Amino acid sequence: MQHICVVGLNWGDEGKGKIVDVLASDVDAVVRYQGGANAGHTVYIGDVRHVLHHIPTGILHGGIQAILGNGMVIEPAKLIEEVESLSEEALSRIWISDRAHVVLPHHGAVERILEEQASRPIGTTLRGIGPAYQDKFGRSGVRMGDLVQPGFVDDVLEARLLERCRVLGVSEQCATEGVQICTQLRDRLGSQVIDTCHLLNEMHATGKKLLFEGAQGCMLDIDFGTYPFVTSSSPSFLGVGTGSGFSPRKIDHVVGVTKAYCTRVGEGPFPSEITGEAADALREAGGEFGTTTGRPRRVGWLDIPMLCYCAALNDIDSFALTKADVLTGRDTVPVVTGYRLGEELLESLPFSVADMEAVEPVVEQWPGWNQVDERAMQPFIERLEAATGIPVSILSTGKRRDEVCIFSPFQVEGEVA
């Protein structure tokens, strides 16, 4: 197996960072193919917490290349902050696509206005991600490769940003701030900006192993998520090609990450959501507060129709099941196995937001567990595999890097990392 992709199968926050970190020990490079600093991956090495927003978690392994693909949007101040927490040796292993777009101050200003004026806000992180993608597809964006072109930042950028600020109706101070932060980004990381598409295909040709990671989750995909309450890119496996310049046909295995329950940040439909004291207890037990924003996450039960939808869309080969330790001690675990819409029983996701908000979940009680290991959880895992037709290849038993069981095809059956 040469290349692997890890995708989230809920609304993000599934624990992808840890799964990528575990699998990264056997690859040559980890590639992030979409999103920006609105995502955050958390990894515990021992009891030390590491949080990354742009840079793939593979950077925490010695010798592994970390590649920021063209499908990403780069927030200069946040990226500089991230690299300052790393060693110069680690920095030398980071490569940034010259085709990745830059998130600028006017993007954040526009997003704040849009959210404040919306009759029903999306609930974004207000980091300017959406407006940056709008500029990209409106053909008025600034790319990382532009910043390293001779004279661009010093002679061209300010006029371009002033024009955008006037068109968008935001303070021209945003243009001045944009030039300043782009100058810092160019000076600090300009040597790391390259044609990453060429690099990836060259690595493939020489037998190197690649691990691709998306930010957020499939249900936030701009095309296939709970639109319009979605992100502005394609976190699904379908985003790999356009987000990296590397053909998905070359990828051998797709791992779909899901919690043993569900969470969501921001607005939008959430069919399996629970509220009240039960939700508060689950949120506290799971530490369900946003890595990037600190916002409390909405919580609910594992949703099989949603999981099957995402598994089919991403052509999943196996599941990584995370946060199982949070539900330890329950005799049974609630699982949503269908929806009722009026008198109709649905076994798949409805199209419209209105219908998704109107459905009533059909809840079954599946076998619980008193400790988190392969044997104790076998009845639950068997039910999950039977309901979806997809095997579990990774079981996360805690928050630390070493708290995980890895099964075929990554390790011999039941091996503890």
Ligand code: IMP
Given for the second form:
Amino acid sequence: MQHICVVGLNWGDEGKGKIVDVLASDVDAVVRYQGGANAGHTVYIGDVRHVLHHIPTGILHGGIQAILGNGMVIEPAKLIEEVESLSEEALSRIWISDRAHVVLPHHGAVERILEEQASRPIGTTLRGIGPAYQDKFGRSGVRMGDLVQPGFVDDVLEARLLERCRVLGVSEQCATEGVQICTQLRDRLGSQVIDTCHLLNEMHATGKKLLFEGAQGCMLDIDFGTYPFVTSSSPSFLGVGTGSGFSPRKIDHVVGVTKAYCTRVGEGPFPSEITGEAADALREAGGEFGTTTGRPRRVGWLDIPMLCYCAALNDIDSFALTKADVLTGRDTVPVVTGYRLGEELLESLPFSVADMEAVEPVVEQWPGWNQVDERAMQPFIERLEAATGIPVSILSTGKRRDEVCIFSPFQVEGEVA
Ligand code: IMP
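With the form predicted on its own already on screen, would you show the form predicted together with the ligand?
Below, the chain from earlier opens the complete complex, with every other chain and molecule after it.
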């Protein structure tokens, strides 16, 4: 197996960072293909907590290249902050696509206005993601490659940003701040801005192994998620091609990551959501508070129709099941296996937000476990595999890197493949 892709099958926060970290021990590069500082990965190495927003967690392995693809939107101050938390040696392994877009101060300013004035806000991370993609698709964006063009930051950028500020009706101060932060980014990281599409194809040709990492989750996908309560990029596997310039046909295995229950941050439909004391207990037990915003996450049960929808869309080869430790000690574990909409029994997700909010989940009790290991969890895993038709290849049993059970096809004679 040469190339792998890891994607989230819920609304983000599935624990992808941990799974990428586990699989990264056997790859040459980890690639992000969408999103920006709205993502936050927490990885524990020993008891040390690392939080990364743009840089793939693979950077924490010596020798691995970390590639920020063209589909990303990069927030200069955050990226600089992340780089400062790593060593200079690690910096030499980070490559940023010249075609990735820059998140500028006017993006944050526009987003704050939009969220404040909306009759029903999306509950975004307020990191300027949506407006940055609007500028990209409106063909008014600034790309990382522009910053390293001679004279661009010093002579051209201010006028460009002032024009955007005037069109969008935000303070011209944003333009001044934009020039300052882009100057810092160019000076600190300009040497790492390259044509990453060329790099990836060259790595493929020389037999190097690539690991693509989706941020957020499939249910937040701009096309296939719970629109408009989604992010502005394509976190699903379908986004790999346009977000990295690397043909998805070359990817051998897609791992879909799901928690043993479900969470969501921000607004929007969540059919399997629970509230009240049971929800509070699950949130506390799972430490379900946002890495980027600190917001308490909404919680609910594993949702099989949603999982099947995401698995089909992403052409998933296997599941990585995370945070099962949070549910340890229950005789049975509630799982949503269908929805009722009025008189109708649905086996798949309805299209509209109104219907998704109106459905009554059908809840089944699946076998629980007293400890998180392969044997104790076998009945639950078998039930999941039977309901979805997809095998579990990785079982995360705790926060730390070494708390994991790895099955076929990643386990080869006791080693990660
Ligand atoms: P945005 O990506 O900041 O525009 O936010 C849009 C929606 O996606 C909001 O509901 C956010 O809470 C959600 N979101 C964005 N990034 C993440 C993430 O990394 N984890 C979970 N939810 C996210």
